[in-house]
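As structure tokens, one chain now follows by itself in the form predicted alone.
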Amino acid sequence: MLIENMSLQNLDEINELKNIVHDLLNEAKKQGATAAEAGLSVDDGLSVTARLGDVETLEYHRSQGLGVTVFIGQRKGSASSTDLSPASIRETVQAACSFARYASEDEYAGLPDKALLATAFPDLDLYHPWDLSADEAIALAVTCEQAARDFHVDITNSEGATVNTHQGIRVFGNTLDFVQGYRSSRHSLSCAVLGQRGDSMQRDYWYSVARDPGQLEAAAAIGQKAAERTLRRLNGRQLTTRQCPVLYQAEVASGLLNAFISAISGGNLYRKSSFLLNSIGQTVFPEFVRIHEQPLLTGALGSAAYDAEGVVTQTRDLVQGGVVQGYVLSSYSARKLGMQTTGNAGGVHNLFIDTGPDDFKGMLQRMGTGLLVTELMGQGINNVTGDYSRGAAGFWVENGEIQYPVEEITIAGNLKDMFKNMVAVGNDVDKRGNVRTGSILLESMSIAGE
């Protein structure tokens, strides 16, 4: 069964598919299992991508989908369908069952207390349907492509600009009678361009991403800043081997934040894969460090009154004064620990961390002296050692002043010492994501160049 003519905009529509979950659980009883959850979505979007002034895709998007584990005692087995209809959702749990009846017991397995469910549901501003044509979309990515076309006579090739505008109904449920769901929406602008001077070739972008379509950034500003973000690393040179002061610029500083998260998230600690193992209580940032969660945030894109369990989220700090305060844990992972879940299955929400009195420019200043780095290739992080090593570019800074582009390097330390090394935090924030930070700048790291 298809959801038809679903325009996702009255509280009729979530109660349908909140009776389907309601209807799946029930099922799920009948086929024998103990507990079970379930999740349901429905969604619709567009997508445009023009390309040297054309049109090179354009797409509707329509799906559903729903996902259901159950527990037969300590055995858990899960199945998902795409078919909403009575029959499917039948044959869905029973797949389930059957797994689950073949699955060998986990005395960790299970439903999360009752008493942690979530039970109020404030409006968080998360849904802003964008009532865009085609003919629109179009002339939006048409006018941001162009712009970076015209930038500059460098700009000599394009990858496009990309328009989406999305939105959808979730809904979750479980057998612990709780059963909550809510629309969403997410919409973007992008453009990637191409630019040459002599032998040097470059290709840098830029995005916009909100909820809302009015807090996008103007497509033609988009466009702009994808060119200049390209110039900008023309006719890059690669450094000497050499220890020196770095600065991530705020749209790669996000990454040293996640990976804090993954070396504190329940599933690295009980697996005794991570390097923060242990941790609470201990000194692992200097002191002026905070890091904090803020779920509830109005209108932001990690926002959620629950996690992906129905546990109720909850603001707190994960870091302060520099020694951490808590894990980020499921229900599952807290048993595994002998702890009680954060709300945190599915992950963080609205990760922060508190920022000092500097914007960049007063950044580059605190550098003096050192590596700007503004991009990372390579995954390079050993989660049990720390060990940290990425491909990076960027620009080489001299007496606070961008000197030049550099390219084809290395960076490498350890995230313990690179964690204990930060010595600021700028308040150049960038708000395009679920963890928001500024700039930030550490002591020092090994550059591996020529």
Second form
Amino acid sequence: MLIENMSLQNLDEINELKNIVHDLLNEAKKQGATAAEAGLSVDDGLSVTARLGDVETLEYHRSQGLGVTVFIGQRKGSASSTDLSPASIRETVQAACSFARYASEDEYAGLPDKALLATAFPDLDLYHPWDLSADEAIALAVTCEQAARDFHVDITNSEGATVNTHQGIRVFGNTLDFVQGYRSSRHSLSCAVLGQRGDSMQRDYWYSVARDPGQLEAAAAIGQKAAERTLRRLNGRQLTTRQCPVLYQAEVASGLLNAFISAISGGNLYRKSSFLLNSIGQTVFPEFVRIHEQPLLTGALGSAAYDAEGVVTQTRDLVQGGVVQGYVLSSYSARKLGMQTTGNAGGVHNLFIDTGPDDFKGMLQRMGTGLLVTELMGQGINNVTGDYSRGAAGFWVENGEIQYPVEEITIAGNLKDMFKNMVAVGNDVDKRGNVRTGSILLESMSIAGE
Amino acid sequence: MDTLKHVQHAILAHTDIQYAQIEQIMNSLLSVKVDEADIYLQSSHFESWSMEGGIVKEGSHSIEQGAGVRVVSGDKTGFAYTDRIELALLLRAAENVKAIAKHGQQQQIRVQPTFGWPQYYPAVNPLKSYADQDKVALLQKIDSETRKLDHRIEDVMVSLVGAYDNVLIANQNGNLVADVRPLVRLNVTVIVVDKNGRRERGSMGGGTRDVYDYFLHGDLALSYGQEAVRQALVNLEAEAAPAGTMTVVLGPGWPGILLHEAIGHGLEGDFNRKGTSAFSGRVGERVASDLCTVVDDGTLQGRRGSLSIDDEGTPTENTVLIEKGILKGYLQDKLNARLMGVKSTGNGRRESYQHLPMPRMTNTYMLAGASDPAEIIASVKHGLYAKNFAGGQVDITSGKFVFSASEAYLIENGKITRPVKGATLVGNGPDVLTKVSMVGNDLELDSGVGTCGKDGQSVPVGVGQPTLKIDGITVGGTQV
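With the form predicted alone done, generate the form predicted together with its partner chain in the same format.
Full complex below, order starting with the chain above.
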């Protein structure tokens, strides 16, 4: 059975959707908006899970939506709908205008400055549809899960392997004559299995995600990695309460960078909900740290020529020599702070931290004796104060060698100190996400256990 | 009857779907061998209003409507959804999902409206229940009254959200059921700053399945502001939390999130049918001290987690999960119940027509015990009193869970003394309730703010408990 021949293949569709955005913007002006922006998306996808060697779920996704934000003078209102019909366009605009009339005058509200809108639209190579039938997807998921289940006799159960393939079109426009759209795709293959040894039962997973299906890791390799990760966790124990160095493995180290991004994001800054207020020009990290944004990488998950407001994105350093160079701002938060938008409405686009010379093994050796963290649980981050305390699992390391798995512990500190105490960044980069880093070694944290 | 008419109008009025078309789609699904099949039609309206910096910042409105078509055969599920409720699209969705099942005898059903279960909330539209200017006036009043409470308040953020959800579910037996689900929530967050520039946050909110009038009873709305300020000021004084294993007393109400994370998820039928939960195969065994009886109850009037029927059309129940420490059963949807040879407990929930149903909690709480809460505190020589929590997470398989305190105090020589901050509790689900040594007589349910995430789907839930004493749980502060 083939995926239905999707209308997305139709070359005219972006233009059709652009026309709907024009209709939305015109309708907004007609109903009294002095300015407006509108977005529209259409997505198609297939998701297949195989468990214990056979298909378990087969899901077809097709979703669509439109959203409009209107400004009546300095008053703002928004509305969205899953219905793209002309009647719905009228009603959605009407709802947005009605909300705007109840909003207060906000001197900072409004569209971005026209001069800051993107004017160049390079092909970022984000669209690689996967011509995959449901039967092929099932076969791939089965292969992936089978590799995990065959890996070792202690792999005793499975949550299955899942193949996801999605493609869509996003169109965005505003009343400053900006209307742009692009196609994109996203495919992933993941596997989660359980292992058991004695009384200990553990689950772990691995996944691969890419814009281009050709760049996904091989199905069997994903399954094997999931199995390996599950097995290594078996028979974990608690540590005693102590202070010690902590190495965040690359997959969880991105969380430290996300916490930094959150603390220098405009919304948190103007609400004074950040432990990094007034941090531009301040030394927040050790001198070796450079954190930068690369929005125009071809084929990457976070790539974009313009942000959620149509503002041009920037290739830039957020941290250089350990010193904060800039915040993460939208037009609104920038105006609230008396600054200029950084093209980050909707977030950062491909964030990197410069890596050092050590691979993962080298990082373990550099730590010597301490805790390798491979999993974090719970919220436990207070953005206002930087207080950090999260559930963790990982491995106890002595003399650069992994000794045994640990679980049911917490690691705690304050992010301000943790950033300052960063010792090194490994070159074992996890390339799957929008925030890419190798493993990160911190000098010391509080471990709570038995 | 009225509900059905109401829902039919809300969802189907401008579509080409009526009973005959629902029959046509269902009969198409029934050309293969199915154990469950359903068509889930939904129309949801949401609104949100927010205030910050002393101004009404923005409001937004959204409409989501569509239909999901599902076929279950054995343990295999086929599913497709569309945002357009149109016969041609739904017939095509039916064709696609049938591929999951083997060909069988063609069955024909007639759609039969079904009624007769109790309703736990009114069939009302909160969005229309209150004039927009009154919603704005309520926000402004909360904002200005809260700002007056203390000179250290730097900002106040207020949000008011409402949902009006209509669902219509047809199943393979031809039963057609309808539900109207109102849901409102109000939240107040404050930022305070002391003279040294130290900042802290406090937050309080509540909600119900009813209209916004709920917040006007006895100045409930203003009390959220008072509570948010109180918490923020306590945190201004808080010192670093201790680290290590100690006796912990959990306050009543929202700390019931412990039961949700440590116990509730592990008792969901899907994990137990597949044998992936730390509680798998343990019905009849002791999993808690004999002071503990835990239920999941979807039948509480007006509660955020309550449902008259679940998303498979099964009336909800008050399900005993643990009785005097013994595990009694799991939370079930139809698929997992059938495969485990039991009945659905009315816990088949889905975030929307775009998602598959699975076993989920409703309102999960522990019944009251016999101890006076003051006596519980007095019995602790050295420990932690955790009064409020920010959220939690669990690993179903290993049973390990964490949750983060947002308001906690040291207990020293039987007295609550200094506030501490940044305390995360970590433990093992199957053990933690075996260490419960005292249960208070002060059962409280939370104020109606819970949202539970599982497999990327969010649903509203409730939690609750009396004051609990746990002998020995790991507290993750920084003071080693």
